[in-house]
Protein chains: 2
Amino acid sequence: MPGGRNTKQKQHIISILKNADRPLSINEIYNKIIKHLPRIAKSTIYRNIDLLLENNLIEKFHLNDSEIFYRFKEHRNDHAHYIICNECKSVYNLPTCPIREIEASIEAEGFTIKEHQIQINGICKHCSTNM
Amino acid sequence: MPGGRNTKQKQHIISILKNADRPLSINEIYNKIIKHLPRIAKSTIYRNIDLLLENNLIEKFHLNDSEIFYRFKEHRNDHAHYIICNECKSVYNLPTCPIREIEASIEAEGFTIKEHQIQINGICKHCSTNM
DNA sequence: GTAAGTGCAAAATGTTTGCATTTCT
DNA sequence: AGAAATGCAAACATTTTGCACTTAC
């Protein structure tokens, strides 16, 4: 088990982030999870965060103003590149990524990149056409 | 005065912005603030940081984890594209906004872009030599 | 003068921690 | 058996709110 024992809670925590098909809240995380183990603590849901973030395999993310959500990454070593939708919080990958092509010449600065994250906000195709 | 009447509160928190080097925190703009208005009250910086973020004079930044920063803008509509050095904070524009050469492909796709922003973290010169 | 803004204290929110108990391995 | 994880309650940190007082206009 990545991160730790095979516990009951976290095993849920994994299976309701990687079965999301956008990123959720704490909140969001705790109210599903609820349903099937009424005793949890939240306390659990953020130390397994913790230990799913630690372990590369989930990743945080600020949406709209403040709220945090969680994602399971796909692969680990994904790195923040999104679409996402204002209405729905769907997230879309960008297929391409447009820094490759001027990390150069920022390097060339001597500035020496340790990470980037892209992410366009909007409205997408299916929400615009409910609108 | 943009954002209502004009304080004396609100006037240092602008100027306090508006030189900095580096986006600052809540805490940061108070710790300067006392020094001169030594009775402020932390609610009236957040009450005044809304009002700013509102007016679009400011923005919102998240930077390492979850420290929030402020920064004040130099021109309403900017947008974000920033270099920021993880040792000192400091932030560069980024010259060009890469976005704009994928932006019809996505919309293409039926995607509505409001608004993006692209960060990118790492080591800065300055920093890099005094290492 | 009056409405907006302030300071203060209290409340609300979100997150973390200590500890006794439970659960994996 | 032993270590790690959990649930619970309390502690903490951050942000928001209510209200009487002050200040800008």
The other form holds:
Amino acid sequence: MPGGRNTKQKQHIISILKNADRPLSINEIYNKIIKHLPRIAKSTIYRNIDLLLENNLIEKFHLNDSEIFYRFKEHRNDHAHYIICNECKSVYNLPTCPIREIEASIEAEGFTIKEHQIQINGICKHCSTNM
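Can you swap the form predicted together with another copy of the chain for the form predicted alone?
Since only the chain itself is given, any partners or molecules it might have are not part of what comes next.
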């Protein structure tokens, strides 16, 4: 595996992110990993997350203004976009990337796009019926 040694800590972090149905914060990863590795330090998680980001195996999101979330990438060019409910904080995946055509026309002009993210905030169906 690129990015240094293939440690059990790194494997647990990858497994947690692969099995998550949404991006996870460091605290969420920590709360899951201590069930298997009770002595792991958060600094170890941060260090492994940095290595996984450097090797393009995960991506990060600022889904809430104050916290960063991470998602495992199935493929190096894989990415996702999200809709977030302001009330219950539920996170929903956009089924497709709505910017692909725009990206292609931008790249046709010679601009190299490194990454993009789309985040839409609003009120989900469940919360809007309870208002």
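In this text, rigid core is short for the largest set of C-alphas that superpose within 1.5 Å between two forms. Computed from a prediction, not measured in an experiment: that's the story for all the values here. Residue numbers count along the first chain shown, from 1.
Did S15 shift 2 Å or more between these two forms, C-alpha, core superposed
Not so; S15 is displaced by less than 2 Å.
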